[in-house]
Amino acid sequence: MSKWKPLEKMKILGKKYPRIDGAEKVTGRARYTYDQFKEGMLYGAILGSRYPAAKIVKIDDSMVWSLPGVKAVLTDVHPTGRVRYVGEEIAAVAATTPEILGEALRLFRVEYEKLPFTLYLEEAMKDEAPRVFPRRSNVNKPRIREEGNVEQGFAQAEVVLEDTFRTQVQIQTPLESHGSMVYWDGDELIIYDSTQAVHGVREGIAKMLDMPLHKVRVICHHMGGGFGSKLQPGIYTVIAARLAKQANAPVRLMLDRQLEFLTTGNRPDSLSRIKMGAKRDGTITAFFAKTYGTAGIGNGAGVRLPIVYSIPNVRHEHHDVYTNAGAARPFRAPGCPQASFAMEQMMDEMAEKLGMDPLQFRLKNDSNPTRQKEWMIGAERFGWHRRKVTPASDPGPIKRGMGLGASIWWPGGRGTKASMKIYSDGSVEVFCGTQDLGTGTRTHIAAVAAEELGLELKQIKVHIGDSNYPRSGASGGSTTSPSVAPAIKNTAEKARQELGKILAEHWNVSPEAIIFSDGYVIASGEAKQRLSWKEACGLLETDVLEVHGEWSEGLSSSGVAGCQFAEVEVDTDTGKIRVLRIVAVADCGLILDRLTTESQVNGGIIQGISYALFEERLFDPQTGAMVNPNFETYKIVGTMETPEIEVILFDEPERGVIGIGEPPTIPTSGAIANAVYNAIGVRIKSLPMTPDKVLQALANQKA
């Protein structure tokens, strides 16, 4: 298989072009899972627990069944009868209208035996805290990462700093909630699901329902965001399937916004106690971290410390802590924003202690050659030389500051498969079992195929989001583009070769002489011959030429660098932080579409700003209920809070395709925190950096 063409010879890839499904989305023609409808369809809903810890004594559904329009009821949803967080699934119902459904949920009579509970990380770590799991400590044994000899590293250090940082629980908040529309076709189960993994959901649901894999089909034409929370099969899909079986009718079950916030995942919080040592010349010699995080009743609250920078002697001890809250799920760069918020502030603290510029200190300890270049590009564009050396030196209550941070990511591509059909009338169809979670995958597939065949985007019909199509992995971990693009190139190349053989025989030339360009097939040489694409396809002996391809090494790579510079304005009278601008430099390998790539970086930064300044899950300590499980009281960054964002794409086409979804959201909070310190001269060491925390920090400084 050949390598990618040089960038200068590409007609589509590496350029800016609109999404092929853009018109469908803006006109409302695109059908999301929420839009799926089938004749006779019922509406399903789940009843969640009222309590954060309780035993279910009895569920009375008699009044539910008495309501006209109720067609199916489940009271055996919970596997053990012991609930461990508010919202945990205990019953379900399906009815003919949403209005009847809402009334039905209110008619369940549930008798509970309430139990003690614990909600927050540091509270749950206390010896006297109620245990989430009776036979287990709330604090898990440590996971330890160790490199070099940390004791020797600190012995070599001439300056040692220690500090503590905290980050909050952040909810994924996709605009389209989790849910499915399901129906039974005999003994086969058809699922329309808002998912990042049609094949993964198929396998998971088949296992949960003890069904043969080939009897389950999962479809996702369009989806409205997931950020990692939709990588796994949901209990709501199993419940919908059971309701549909009981009612003998299709059921659409989409979670309401409250259950969306409570039950479908989050980014864990973190408590990071860090010690770092360095020599006077700026070389970091040792790093020790003890971290804690809660993924609710689940695991996976790791903090990826140290992050980005090269340190020879490291020891990191991490403890997952159980609380009475819904389990976490992967969330755009799991474990990294928490780590970056702490790491980038420690880097600035050490630079200040050593009397070094924060950028120069990073250059001294960053071994990534790409990011070394990116630091300089970003600093020049941002105007880093204008950063004030003395924090809080602006006159008056409004103070400005600058900060910076670095991004990193690791995974690359993997085994995606695809197929292509070329018809005798010139039409082209591509099939791949990936899914487009809003990042432009459908468009990228068309672009790669069109580039290889010398066609226009509009000539490629893309079929994705169906578990009946050739297998592809989940869309997560920034692995989609480096997995899918090589598979499509490989498939299109095989199709070109097969069609090229037919044309070579037709013209009595070598297959190597056949060129596909600008909608034509050309035989190069002394006697040039040319046919339009449609004319060339008309030479097919059958109605369709079908080929199959797959991902292979050499067309994609792993490892992403990047950096961000932030400028903020802080009102010391009100404590309000306003981000004025962000400059982001991101390496992207071979860029498939510059427009969607810039969009991904923009989106990651905006999500990082929201994490830094606004988002936080809040509980009522008396009831254990989340008090802000909606878009009205769970504050997310909006248009008025979005600053000027400049994205600089650092091209490295020789690396092939790499992912860009995760890294842009990692350094934003740390860069903003450093900028806040540069503005007001006091560090804010917990997220979100709300006005009350700013005012309290300023007051403590004066005390």
The other form holds:
Amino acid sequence: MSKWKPLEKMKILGKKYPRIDGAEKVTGRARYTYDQFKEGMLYGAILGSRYPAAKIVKIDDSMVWSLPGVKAVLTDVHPTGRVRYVGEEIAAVAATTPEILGEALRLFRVEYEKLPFTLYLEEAMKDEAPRVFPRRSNVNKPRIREEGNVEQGFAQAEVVLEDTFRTQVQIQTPLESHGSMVYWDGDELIIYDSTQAVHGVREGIAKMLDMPLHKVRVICHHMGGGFGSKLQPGIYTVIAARLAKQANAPVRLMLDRQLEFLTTGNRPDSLSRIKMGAKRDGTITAFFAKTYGTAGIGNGAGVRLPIVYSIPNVRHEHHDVYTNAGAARPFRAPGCPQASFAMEQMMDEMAEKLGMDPLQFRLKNDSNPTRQKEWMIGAERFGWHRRKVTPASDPGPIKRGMGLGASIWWPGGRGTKASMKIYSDGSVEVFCGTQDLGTGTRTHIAAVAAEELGLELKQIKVHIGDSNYPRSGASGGSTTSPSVAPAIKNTAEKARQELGKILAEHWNVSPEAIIFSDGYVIASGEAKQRLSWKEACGLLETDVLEVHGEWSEGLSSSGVAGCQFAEVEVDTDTGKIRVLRIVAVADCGLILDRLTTESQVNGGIIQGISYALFEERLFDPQTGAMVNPNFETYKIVGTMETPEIEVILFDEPERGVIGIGEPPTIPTSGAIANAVYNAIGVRIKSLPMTPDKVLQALANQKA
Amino acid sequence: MYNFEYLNPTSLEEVSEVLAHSDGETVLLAGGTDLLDRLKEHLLRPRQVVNLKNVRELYTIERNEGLTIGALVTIADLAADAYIQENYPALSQAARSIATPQIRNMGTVGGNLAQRPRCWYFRGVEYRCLKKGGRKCYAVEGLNKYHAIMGGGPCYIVHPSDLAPVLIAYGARVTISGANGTREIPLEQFFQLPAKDLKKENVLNENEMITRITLPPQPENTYSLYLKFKELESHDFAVVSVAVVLHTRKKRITDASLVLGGVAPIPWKIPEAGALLKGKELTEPAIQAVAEQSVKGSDPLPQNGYKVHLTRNLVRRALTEIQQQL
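Alternate state requested, the form predicted in complex with the partner chain (shown: the form predicted alone):
First the chain shown before, then all remaining chains and molecules of the complex.
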């Protein structure tokens, strides 16, 4: 299969164009899982555990059944009867209206034997803390990363700094909560799921229900966000399937916001103790980090330290710590924002100690050639030279500051299959078992196909989000574009070749002479024949041209670099931090759609600001319940908190397609923290950087 | 499913009739922005819900010597009223600072004054707190970042209203109607501390409702300001807010009223502000003295000490802003 055309020859790719399903979405015609409805459908709900640690002695559902409209009840949802966090699924009900559900859930009589619990990272680490798993320590054995010789590295260092940073638990908070609408068609199970992985969910649910794969079908036409929390099959789907079986009716079960917050994942918190050494000339010689994080009852709270910068001698010990909270799940650049918040502040502290400009210090320790250029582009556009050298030098209570941070990402493309049908009237359909989690995948597929066939976007009908379509992986790890785009290109190229053969025969020229361009099929060279796309497809007569293609090497790659510059304003009377401006430079190889790419970067930054300043899961220490499981008290950045964002895309089309979803959210909190220090002369070392912490830090500084 | 009776009276007499027969299980529905949440969260299980939206006489904003505002006037209408913008600017500022446009379109003046606290322990069904007949205030040993720094105990809610501090600062009176007739009291006396009654935040009896607010005319050279600090500018309740009304004559203050929001279970009046400022010019030392006075006696919980700094700074900022207008 051939390479991508050069960017200057592209008609669609690399340009700005709106999503093909944009109008459908903004007018409300797009049907999400939440909108799925079937005649006779019931509404399902799950009862979560009231206590953070308990044995379920008994669940009495007799009162539930006495409620008119209740059609199915499950009391054996929990496999062991030993619950480990508030909200953990213990029973379920399906009823004829959603209004009945709230009352139905209240009528379960659950007898618990309460057990001691532990909620917060640093408390769970103590010896006397109650154990989350009776036979295991809360503190897991360390995972150790070692490069070079850290003792020697520190011996070489002329300046050594130590510091400690903390980050909070953040929830993915997709607008559409997790959930499914399911129904049984004989012994086949049809699932509409709000998911980032239609094939993965099919495989998972088939296994959980012990069913053959071909009897489970998973559909997701549109989905309202996932950010990594919707990569796996849900317990709610299994529950919905069982309720549907019991009631012999379709069931839609969407989680309410509270269970969504408690049970469907989060970004783990972190505690990072760091020691870093450098020479006077600005070369970092050694880095030591001891980190902890809690993924609740799960694992995977790693902190990717050191991040971005090249350090020859590194030792990092990480311990996952168990707490009585729902398990973490992947969340946009897992492990990275936590690391970046600590790393970028360490970098600035060291630069200050060495008397270097933070940017120069980074240039000295950054071995990525792309980012070396990006730093300069960003610094120029941002006006880095205007940064105050002396922190807190603004007069008056409101002070401004500037900071920066870097992003990085690794994964690239992997196996994806696709198929294409071309009909005699010229219509084109593409089928691919990927899904559009809001990033624009549907649009990108149309764009790649149209580019290859010399057509317009609107001429391609895209079918995705169905496990009946050719297999594609989960939309996670920023792998979707580099996985899907090459598969679509190859499939379209195959279709072009097949159609080319028919035309070559028709015109009696060699197939190599056939060109597809601007809606025409042309025989180049002496023949000079030309047919419109529709006329050319007419040669298919009653046949349908159908081809299959798949991902291949050489059209995508991995590795992303980027940097961000932040300007903030800190009100020292109120402690409030306002982000005024972010300039981001981001690369992602060959850009499929400049508009959706910019959107991805904007989204990453906005979520990064939200992480930096607002979001935090809060547990009540007395009950283990979350005090802020709603959008009033779990604070998320809104329009008024969104600053001016300038995105500069750094084109590297020769590298092929690379994913961009995750890296832009990595450096935002660190860049803001550095800007805050530049503004007020005090470091905020704990996320989120809320007014109370800023006021406290200012008061401590005065004292 | 849980059911209730839904009533649609069209006049105040009809409402009074309903209230006369209420047995403590009747709730009044105005904008519903608070009530519906509490119904959905099962914090309330009324037998009757009385919709007030068809009672036209509750909608008027009437100019007289001062101003009379019907209880059902929406926050949005209040914010948009040109006369209020001109004559009671701090009230406009407060109205505009509330929640989101959608909520301002539904929420009402009466509802804003009678709304229940936002305390996460009060709002969560999991916690049987003092207000819900339980035996402890969960905020004391729990998460209390947003709770009261003054006037708290045994319950530490803060009153969430933005309108109340401003209205009190302007000297508003509230008219209460019920089965037993009508009474008018200073709005300041409408609110009451948990120490007095844990179950409610004001003096309304179960068969009573707010019908209107009356504002006295403000003399010439009145300066007023509402300064609200919220974490999220997009939509949030006040962490701390400051309402100031100053009457002046030739740059000298003839009367001063300072009321804080978000710091106490009721709108928190600083009565000493009047004495500290009366007869004086608004100088730096005077401002500083009032700012210090405003946090005197504050008694923060473990996580809300910052609100003391915040309050002091906001009072100073509010007075400084007025100083610049003088």
